[in-house]
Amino acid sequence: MYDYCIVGAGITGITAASILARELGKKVVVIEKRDHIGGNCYDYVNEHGILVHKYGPHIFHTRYKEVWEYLSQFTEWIPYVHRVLAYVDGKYVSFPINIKTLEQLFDRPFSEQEMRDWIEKEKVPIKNPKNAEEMVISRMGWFLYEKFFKHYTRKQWGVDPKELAPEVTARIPIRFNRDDRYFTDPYQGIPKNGYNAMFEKMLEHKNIEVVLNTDYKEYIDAISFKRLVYTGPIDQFFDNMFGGLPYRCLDFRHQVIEEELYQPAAVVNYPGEVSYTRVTEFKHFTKQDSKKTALCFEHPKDHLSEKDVYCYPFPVREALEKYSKYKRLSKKIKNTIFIGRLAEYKYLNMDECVKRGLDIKNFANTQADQNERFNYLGL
């Protein structure tokens, strides 16, 4: 008899089983389809020694100060402040767009308010964005999106930016000033042992077992519990009722190279006409030093099967539309609680994952019926 069942051993479901072994003194069993805990934050060491994440770069940026605390009881952290650039006209320029990407693209200063007022004439004036297209050319025009946007766009998610909600570039910040962080928030690194490391501390404890190479459908039936908690897809835990939810995915496709260093950033984009989006380099996550240097390029594609890595939910207003009924439904299913990105169909980063996994101990010991608990949520 357990208390908890947990489905998925991805970074809520981890969290979510450490708060309620740790904090509550629940019994919980989790239960991961993949032979590896952690997700798609899973990292690993290669055979040459070097830290590498398998499902592209995971780091781990937060403004909440108990997310942060509560990680650190299970790792230290590799000081990393994430810098991006982007491959453009045969050379690297600084991304997010700051001072720095002008002066890189036209070979010239910028001041300040030089780039206010080139981006003024720049941009389109568009009230009210209707697709991803006209959100970038109404805050910095046709020069800047066909740079950086307009082919990178279309890569990642297969059809012409125009058919993508404007949400899908609105979260792509401009910057008038020399800022070229890729993330602001205060509290940014890479856990000292990887990932991996750090998920297996947060699952040491008496009350917590873990079944990998299971599914939960086949298994479920087999033991007792009071509570489900479910982190998987949410259309999968409905038998696709209503039909499959469409996903972007990507080929992670690894290398190692007989360099010591390939490229000036961790992460470079490619926004141009090739068929990856972005090349990798964990090296410098890490600083290992090593002879050769490990990477990884990322290739989108389609959603065809269950065997395609989950990474990105749809934003088109058909596959929302298609979600709400599920949620709905969600709610009237008694003794069970639908966190985290899968479950609730919604891009979330690590951090916001975690965070669903804390507040589990704010109602799990109430006796509160599904929608309260939803509502708790804010899904």
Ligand SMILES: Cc1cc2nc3c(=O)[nH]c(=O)nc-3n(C[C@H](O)[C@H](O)[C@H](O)COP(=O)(O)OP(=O)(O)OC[C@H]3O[C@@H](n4cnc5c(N)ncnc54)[C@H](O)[C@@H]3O)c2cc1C
Second form
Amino acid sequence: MYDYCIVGAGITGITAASILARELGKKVVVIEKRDHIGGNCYDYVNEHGILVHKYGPHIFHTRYKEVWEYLSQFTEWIPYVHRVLAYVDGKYVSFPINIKTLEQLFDRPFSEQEMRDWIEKEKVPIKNPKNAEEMVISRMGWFLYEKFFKHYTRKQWGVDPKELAPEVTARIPIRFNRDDRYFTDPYQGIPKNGYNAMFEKMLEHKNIEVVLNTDYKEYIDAISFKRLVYTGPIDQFFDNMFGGLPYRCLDFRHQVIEEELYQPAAVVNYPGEVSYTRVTEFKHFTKQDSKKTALCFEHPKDHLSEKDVYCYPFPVREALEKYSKYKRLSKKIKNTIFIGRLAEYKYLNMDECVKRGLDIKNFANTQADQNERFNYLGL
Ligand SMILES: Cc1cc2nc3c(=O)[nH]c(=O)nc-3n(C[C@H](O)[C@H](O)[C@H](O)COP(=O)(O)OP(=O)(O)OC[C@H]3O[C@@H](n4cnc5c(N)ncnc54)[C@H](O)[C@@H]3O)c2cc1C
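Now that we've seen the form predicted on its own, could you pull up the form predicted together with the ligand?
Okay, now the whole complex, with that chain kicking things off.
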């Protein structure tokens, strides 16, 4: 008899398991269908000794002190501040757009005022942008849109930016200073021995059992538990009764080359017409010494089967409406909580997942329905 069954050994499920076992003394089973823990944050040391993130670059950043402090019990950190470059017109330029970007593009110095004046002239006056293209041109004009956003957004989502909600491009900042940090959170870093070494420590507890290579639906009737923490896709929980929720997926193509370094930053965006969107070179995170270097090219693709690596919920209204139906239904399931990026159908950074894991205490402190045996279709 377990107190809790947790579906999914991603960062959300692992944090929840750690809190429930360590702080609340609960007996927990974590069921994971992949052959590894860590979900999409999974990393491993490749055959050349280089630490690689299997599902694209993961940089930990947060403004929540409690999140940083919680994880710091299980890992030391490599200090790393993420700075992204974009490859435009044959040059590496700073991104998100700031004064340096214009200087690199135009090969001349800009003051803050000059940048403001330049952007003011470029901007297209649109009061209420209706789509992702209008959002960018209303904030910075056609020139920067064409260089940085048009092809990138089309590749990333597989549709013209005109067909996407304005919010998709609204969150990318434009800075009238020289701050070229990608994230501005006060706490940033990469776990010293990798995410998975940290996760293993989080799960190392007598009250936690982990079952890999197992779909929870095939296992759940064989075990007994009081409460469920579900971090898998919400539509699959309900057997897709309102239809599947769409995702944009990525094909992560890893390769090792015989060069010490390939590019000048950990992540370089390719907003031009090549088929990949960005390239990650992992040695920039760890500063590892090797004659070879490990790269990952990201090729966006459609979501064709449940086997694809789900990356981004598709930002269109119909998908969100469908999700709200599942969400309403999920509220009726007793003794169960739906948390994490797949269960909430929402892009979440890792720190937001950890926060949800820490907040599991609130759920645990509510009274369980003693007579209500959990039933995953018990509507
Ligand atoms: C390309 C990319 C780069 C990113 N980079 C960053 C970054 O730099 N910084 C950052 O903060 N965030 C980043 N993120 C976000 C980060 O990946 C997520 O916040 C995090 O992985 C979400 O964790 P999770 O536990 O909610 O979900 P997941 O990691 O998806 O874990 C859910 C787990 O549930 C399992 N599961 C699903 N269905 C079942 C089932 N039926 N039975 C059993 N198990 C099941 C899955 O196999 C999976 O392991 C990035 C995301 C992407 C796509």
